[in-house]
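Here you get one chain, nothing else, as structure tokens; it is the form predicted on its own.
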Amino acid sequence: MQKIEKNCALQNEKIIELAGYKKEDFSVCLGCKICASVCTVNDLSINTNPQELLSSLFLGNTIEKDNPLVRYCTNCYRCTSACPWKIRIPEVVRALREDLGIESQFEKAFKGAISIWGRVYEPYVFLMSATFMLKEGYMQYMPKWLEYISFHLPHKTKRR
């Protein structure tokens, strides 16, 4: 059992480093849970708390693939904007996803938009994610999401 805990702690340190942090950087988290209060995932009626994810990493606990934040984080950085210490939780989530071998439909769509236009184009991301959202029952949250999306015509950027 002790060997499993040690492996998990080493794995978590690797994830923390991959996110561009050191373990000590998470010790400044005040536990205020402001990040949870602004989290877009909670708009989906899923009870997530980014602060718990940071605590689990800091303490060396196992984080499962089915953790709602790991599965559904949209990388909107609202949590980072609200955090008194500006902890970049989406980068931690991306590092976790990479370590766990998970790539969300949103990430695939973001990468697709960037490869086509050289930047994120929200309507494209939405359209590429629409089948997933329909299948999973997320369309009921469309009115809330439209508050965050700005629609504009795409244009290709010149690549050098």
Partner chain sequence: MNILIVGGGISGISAAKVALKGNHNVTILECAAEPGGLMEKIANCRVGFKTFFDEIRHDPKLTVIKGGKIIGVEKRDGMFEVKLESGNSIYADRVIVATGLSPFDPKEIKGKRIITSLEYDALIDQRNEELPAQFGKVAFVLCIGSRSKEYPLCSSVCCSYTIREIKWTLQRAKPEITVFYNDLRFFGQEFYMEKAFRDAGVTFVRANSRYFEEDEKGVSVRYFTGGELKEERFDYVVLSIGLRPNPQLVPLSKLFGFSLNGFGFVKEEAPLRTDVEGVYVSGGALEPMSIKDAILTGFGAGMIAIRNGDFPSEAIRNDERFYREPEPEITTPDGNFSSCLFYLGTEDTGARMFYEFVSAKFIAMARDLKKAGKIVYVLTKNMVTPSYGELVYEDARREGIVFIHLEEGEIVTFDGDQARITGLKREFVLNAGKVIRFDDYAYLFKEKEFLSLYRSEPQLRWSPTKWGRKRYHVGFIRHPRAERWETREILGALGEILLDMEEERVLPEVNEERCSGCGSCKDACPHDAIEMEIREKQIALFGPQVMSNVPIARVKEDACVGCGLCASTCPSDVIHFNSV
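Note that the structure is predicted; figures quoted are calculated from it, not measured. Just so we're on the same page, rigid core means the largest C-alpha set that superposes within 1.5 Å between forms. Residue numbers count along the first chain shown, from 1. First, how it differs from the form predicted together with its partner chain.
- With the core held fixed, the Cα of T131 is displaced between the two forms by 2 Å or more.
- With the core held fixed, the Cα of Q105 is displaced between the two forms by 2 Å or more.
- E122 shows a C-alpha shift of 2 Å or greater between the two forms [criterion: core-superposed Cα displacement of 2 Å].
Moving on from the form predicted on its own, kindly provide the form predicted together with its partner chain as a structure.
A lone chain is what you will see next.
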């Protein structure tokens, strides 16, 4: 039991490292829950509390894949701008996604381009994530887009 807990704690240390900031930049949290009051995920009427994400990180609890924040966070930084201590919670969410392996191919390619050239190099991004973009992105939403621009395929009508 204790061993598992220790593993979790180690895992959480790794997540903080991945987030790119020092641990103390996150642990300075006051627990005021201002972040939850402005969070856009809460606009979807899903109850989520970014502060709890931080506290479970420090308590050494595991954060599941289906945590609403991990799934739906748009990295809008509304929480950070409202936070009295300007804690960058989206960085933690990004690190969590990376750690749990639920980053999309596009995100990986985007980050890869930046780590290689320090800027976005579109051909590389497109090459690396073409299948994803076509399957999950463009192709999936194509019918909806067409509807949106009020384009309908012609219906066949029977003539009498």
